[in-house]
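One chain comes next, on its own, written out as structure tokens in the form predicted on its own.
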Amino acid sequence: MHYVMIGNSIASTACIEAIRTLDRESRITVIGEENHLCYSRPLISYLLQGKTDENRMTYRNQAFYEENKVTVLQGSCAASIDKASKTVALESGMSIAYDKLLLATGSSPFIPPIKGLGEVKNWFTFLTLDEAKRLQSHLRPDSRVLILGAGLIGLKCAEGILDKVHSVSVVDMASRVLPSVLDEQCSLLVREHLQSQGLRFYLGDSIRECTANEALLESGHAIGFDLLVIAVGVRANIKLAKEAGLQTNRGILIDEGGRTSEPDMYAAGDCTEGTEMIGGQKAVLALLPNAYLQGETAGTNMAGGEASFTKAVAMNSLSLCGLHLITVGRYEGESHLIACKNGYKRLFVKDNHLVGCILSGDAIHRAGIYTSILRNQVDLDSLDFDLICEEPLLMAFAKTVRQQHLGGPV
């Protein structure tokens, strides 16, 4: 059995993990672009910050690799897929025959077409350790630094940089930061606590046209930089796999088995699209930690074990220069907007379930416990609601439902 990964990710490495605890011995490849080990790609802006190092933010070092006898191709690219054959074309001109095959190809930034673009010099993206490691060799005290996206992956980056350049302006065409993961009131509140650190926003706009070291916006200004970073998005890796004649849409479909539409080809992270679980839609969801649990999962399968991946959901968890945010599942149904003296409550409630959380400051305080209601669609009828919306407590658990998810004597 020689097991194959396209991408040297959370989702290859949880699934190297998964195999090993059921096959020993077969072989296993991993075909990663990038000239790292897998590295936890959330802390690029603390490395720009200096709060960690290159070494610290490797997701496994090398003696994992070694141990679990995998063998690691860094630096080496995917070409194609021959299902038929089964194997893997890489672009050096190698093939690689796969018995079982993982497909972890992650996503891309996407670039907007702006006008004079290629006249600016220095542009960066922000999702990768070489790109960050680039935008760092940039960095002076006296630099401009233009974002464009006002999204979770651009205000990262302003946050690893802020304190080391004169000045950060962002724009972004939604009229609030963080569109698609705060509502709008949490979302003014970290405005202005970014604004009090010192970031400038420029909201409801967008770059007309750039030229070397200035950006003309729609509305009419013109901000000048010596930096352009852009943080609009990100794009599901499908070209292989659509190729290959999988089925995709906006990511590669899967199964919750992590299975593919063609047999023995599974996919994990975030260049897939599973069922999210409240919902029940297809959605890609490009999340650390449903990463590694869809790699965990296809790789228990990949084994022969039987395993599937239920739970998937929106979440995000995050600090912005001091300020705590944790989000998940959907905003919807009846909504609880809970006074917080230092932060920021809002729950979601439908059809009895707890399906959504807005949680800032102070109110993130044992936010696992609203997480673990949302994931095990606790009926909130079996609790004291109230109680869990002032002061997320155990207690607030009917005895039968703290046996269940506790166990023992409760």
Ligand SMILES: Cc1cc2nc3c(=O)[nH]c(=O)nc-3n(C[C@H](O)[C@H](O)[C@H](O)COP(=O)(O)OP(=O)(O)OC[C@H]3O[C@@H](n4cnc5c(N)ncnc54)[C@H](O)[C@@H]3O)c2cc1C
The other form holds:
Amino acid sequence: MHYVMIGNSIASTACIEAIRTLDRESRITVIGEENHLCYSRPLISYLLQGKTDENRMTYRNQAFYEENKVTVLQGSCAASIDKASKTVALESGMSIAYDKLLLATGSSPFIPPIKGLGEVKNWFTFLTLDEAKRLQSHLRPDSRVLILGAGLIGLKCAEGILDKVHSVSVVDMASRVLPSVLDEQCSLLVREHLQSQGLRFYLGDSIRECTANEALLESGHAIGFDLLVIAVGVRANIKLAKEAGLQTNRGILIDEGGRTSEPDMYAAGDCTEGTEMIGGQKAVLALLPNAYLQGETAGTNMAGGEASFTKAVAMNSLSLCGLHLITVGRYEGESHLIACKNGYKRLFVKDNHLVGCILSGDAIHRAGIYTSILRNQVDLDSLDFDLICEEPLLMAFAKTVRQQHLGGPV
Ligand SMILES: Cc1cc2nc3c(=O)[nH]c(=O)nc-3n(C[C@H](O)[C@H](O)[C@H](O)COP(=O)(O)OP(=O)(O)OC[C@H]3O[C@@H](n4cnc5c(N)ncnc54)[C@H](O)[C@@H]3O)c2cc1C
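Complement to the form predicted on its own: the form predicted in complex with the named molecule:
The complete assembly is shown below, putting the previous chain first.
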């Protein structure tokens, strides 16, 4: 048996670990385009801040690959898959035969068509370690940085460089920051907090055109810059899968076991479109825990076990310049707003179940209780919901619920 994985990141690492719990001997080969072993991508902004270094960003070290007898082809790009002959062709010309294949190709930054972008000498994206290091090598105390995109990646980049440069301006077409993960109130809280740290925002606006060092916005504002970062979103890397004849939509379509539409071909992580637990919609959930759990599930099934991942939930836990936020699930149904120190919590209830929450500031403490209620779809009649809203204590659960969902002596 030869297991082959395309992409050497979170999803394939989890897949290796799952395979090795069932199959200690068969060959595993990982094809990875980046010239690094798997690292934690969310840490690239902490690298710029000087809060971590490349060694500490490594997700699994060299010994992990040796102990698990994994051959890693670093800096190798898979160019095509031939499902009839069960081979992967690399850009180098090499061909690798597989028995079971995992596609874990992640996503790539979307670059919108911007008039004049070709004239800009120093522009960057912010998705990979190499790109973060390239940006870092251009940062000077007098640099004026313009970031296009006020989503998670744009703001994490802003946080990473704020103390290192003269100014950071952020432009976004949306009228608020983190529009896809926060409600209006929390967006405002985050924007005001980041403004107080020195960030400048141009919201509800976009770049009409660029010259070498200036962006002219639709509003007529002109922003001078030395470095431009484009962080307007990502697209799942589905080209290989599509060309191989797999069913795709915005991501590679998979079932709850990580199986694609073709036998012996699995997919996991940011490149996939799976089923969201709340609401049951098909969605690309480009989140690290999701990538890990999907990879683990696919690995178990590839090695002949049986696993399914049915608890895919949109969940973000992030910190921006000291402000902590946790968002989970969907913002539908009745909303319950509870103020607390430095922030607030908003819980969303539908059909007597918690379907989403936004926690900011001190409200993030004991977030695990809310996520447990949500993931386990606990009937809210079985607990003291008023107490849960105010103070998420275990005692608010009925004893049977504590036993069932939280386990152990309760
Ligand atoms: C700045 C930043 C902050 C983030 N913060 C958070 C956070 O707070 N919380 C959270 O949950 N998630 C966060 N994420 C997202 C998280 O990093 C991803 O969900 C996770 O890395 C997905 O893992 P993956 O294995 O699916 O793919 P990826 O990590 O994207 O890796 C895919 C790999 O496949 C390789 N590849 C692609 N095509 C080929 C090919 N043809 N041949 C060979 N190799 C190929 C790529 O080069 C890449 O190395 C953040 C991401 C970024 C960039």
